[in-house]
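Quick heads-up: it's one chain on its own, the form predicted on its own, in structure tokens.
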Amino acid sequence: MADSKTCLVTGAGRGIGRTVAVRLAAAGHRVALTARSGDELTATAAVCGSETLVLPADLTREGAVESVFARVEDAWGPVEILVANAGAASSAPLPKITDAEWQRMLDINLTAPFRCLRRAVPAMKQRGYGRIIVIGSIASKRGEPYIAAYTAAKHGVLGLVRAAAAELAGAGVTVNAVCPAYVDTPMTDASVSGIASRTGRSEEETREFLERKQPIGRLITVDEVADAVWFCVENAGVTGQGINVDGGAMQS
């Protein structure tokens, strides 16, 4: 299609990233997919049904972001739509968070998105068009017990988005965060298992506990998050926002 854009989705192997990639592909865009698991990326590419690039990479490693962007540019030209979705969560009481775990949360949830933005922005400014969406969290806006490292990183993501949006507001480039509550994804499954093992609750009880944290009484779906991402892609008048997709948990 004439207005097909070059997109890059990080964390595209499953969950939110896969659903966002499929949504972009369905709109006729070229979608580059990156995540650590090549097998999962191949599965995502198979359901996109359009032109894709499969680029396995660990974006926390030195040089990985540069390599991914260079490969996209070699194939299709500059990235025009960036969805920085890759992330991870962990849980521990504050005194038990190790330096290594603190750094891991910052590296994947904050530093990797920063490097992606830094790499994407010059070409977007030059072309006068860009859409950047970072997947934040309800933890970008409030604190909860036992997730201090994750919360600090996700608060940082929202600060990064706001600063970048202010800097790029006159350049045709929008920068937004989508901030979901607990989403029905493999990452939440892992959180459920971890909480259950520490608390002695069953996994079923733990999942029900997380569902009750949203006023709507259920987990958010990946499609609901993808809808918010697509809104940010389509609406040139929205920038610098942290858009809640949380079933009413945070009213703003």
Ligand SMILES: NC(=O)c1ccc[n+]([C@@H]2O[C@H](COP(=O)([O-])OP(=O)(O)OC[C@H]3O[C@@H](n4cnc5c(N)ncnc54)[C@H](OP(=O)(O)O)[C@@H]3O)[C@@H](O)[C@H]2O)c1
Contents of the next structure:
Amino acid sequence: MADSKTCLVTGAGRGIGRTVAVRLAAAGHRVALTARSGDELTATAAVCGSETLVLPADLTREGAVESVFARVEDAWGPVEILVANAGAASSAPLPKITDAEWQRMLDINLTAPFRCLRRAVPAMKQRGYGRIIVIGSIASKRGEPYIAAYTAAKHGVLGLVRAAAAELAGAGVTVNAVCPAYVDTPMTDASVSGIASRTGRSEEETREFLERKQPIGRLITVDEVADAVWFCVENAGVTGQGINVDGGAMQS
Ligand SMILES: NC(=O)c1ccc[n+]([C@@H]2O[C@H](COP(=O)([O-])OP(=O)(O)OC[C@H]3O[C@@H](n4cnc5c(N)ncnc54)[C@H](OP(=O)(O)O)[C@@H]3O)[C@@H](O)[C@H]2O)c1
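The block above covers the form predicted on its own; next, return the form predicted in complex with the named molecule.
Below is the entire complex, every chain and molecule, led by the chain shown above.
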């Protein structure tokens, strides 16, 4: 492909990140894949069908973001499309959130995307082209019970996106967040198990409960999230947005 771009997708081992990576690869782009599990990344690379780089890393570790970007640059040059998707959720009533859990939520959902943006932006500005998409959440926009640390981190990352978009608007670099409600991924499977064990409901009842939280009556699909990411890649006129993919849960 003439206009093959260098992409980096964090959290590309499964769920949303894997589908986004496949979507970018299908458009002919080179896709670097990072997450902690090398096996899952290799499985993603196998379904990408284009040039990929498998870069296992814990993005919350000191120096990890720098090392991932350096390895992409060594192989292909600067990242042109960054999808900061890696994230994790946890649930507890506010008084039971430990300092360690609070910090874990901030580290992966807020600080890791910040470090990725900070590292990606100079080369994007220099080239006059860049696409940055952060996977936020409906929790970037409204509060829900029992996920205060996750919600605070996801609100924070939307603030980061908005500020970066304002700063880069004249530089050919767009910065957006895609904000899904419950998506059918391993993360939601884990939420179902956690809620079921705490409430005594069956997993089936719990999943139905989560499906009903979206007015469309079902979970969001990974393809629907990847469609929104692709829209942000394609559309140079959209920046600073938090695009809801939530089955009508939030109207904006
Ligand atoms: N599922 C939902 O309902 C939902 C809704 C709204 C927003 N989101 C957001 O969407 C994004 C993707 O979620 P998902 O549902 O696809 O989750 P998932 O299935 O659990 O996948 C998360 C990915 O992030 C990676 N990751 C987690 N911690 C990491 C770390 N410390 N360093 C590097 N990679 C790490 C995981 O790989 P390893 O564990 O191997 O590192 C995995 O590849 C997250 O930001 C999440 O908050 C999800």
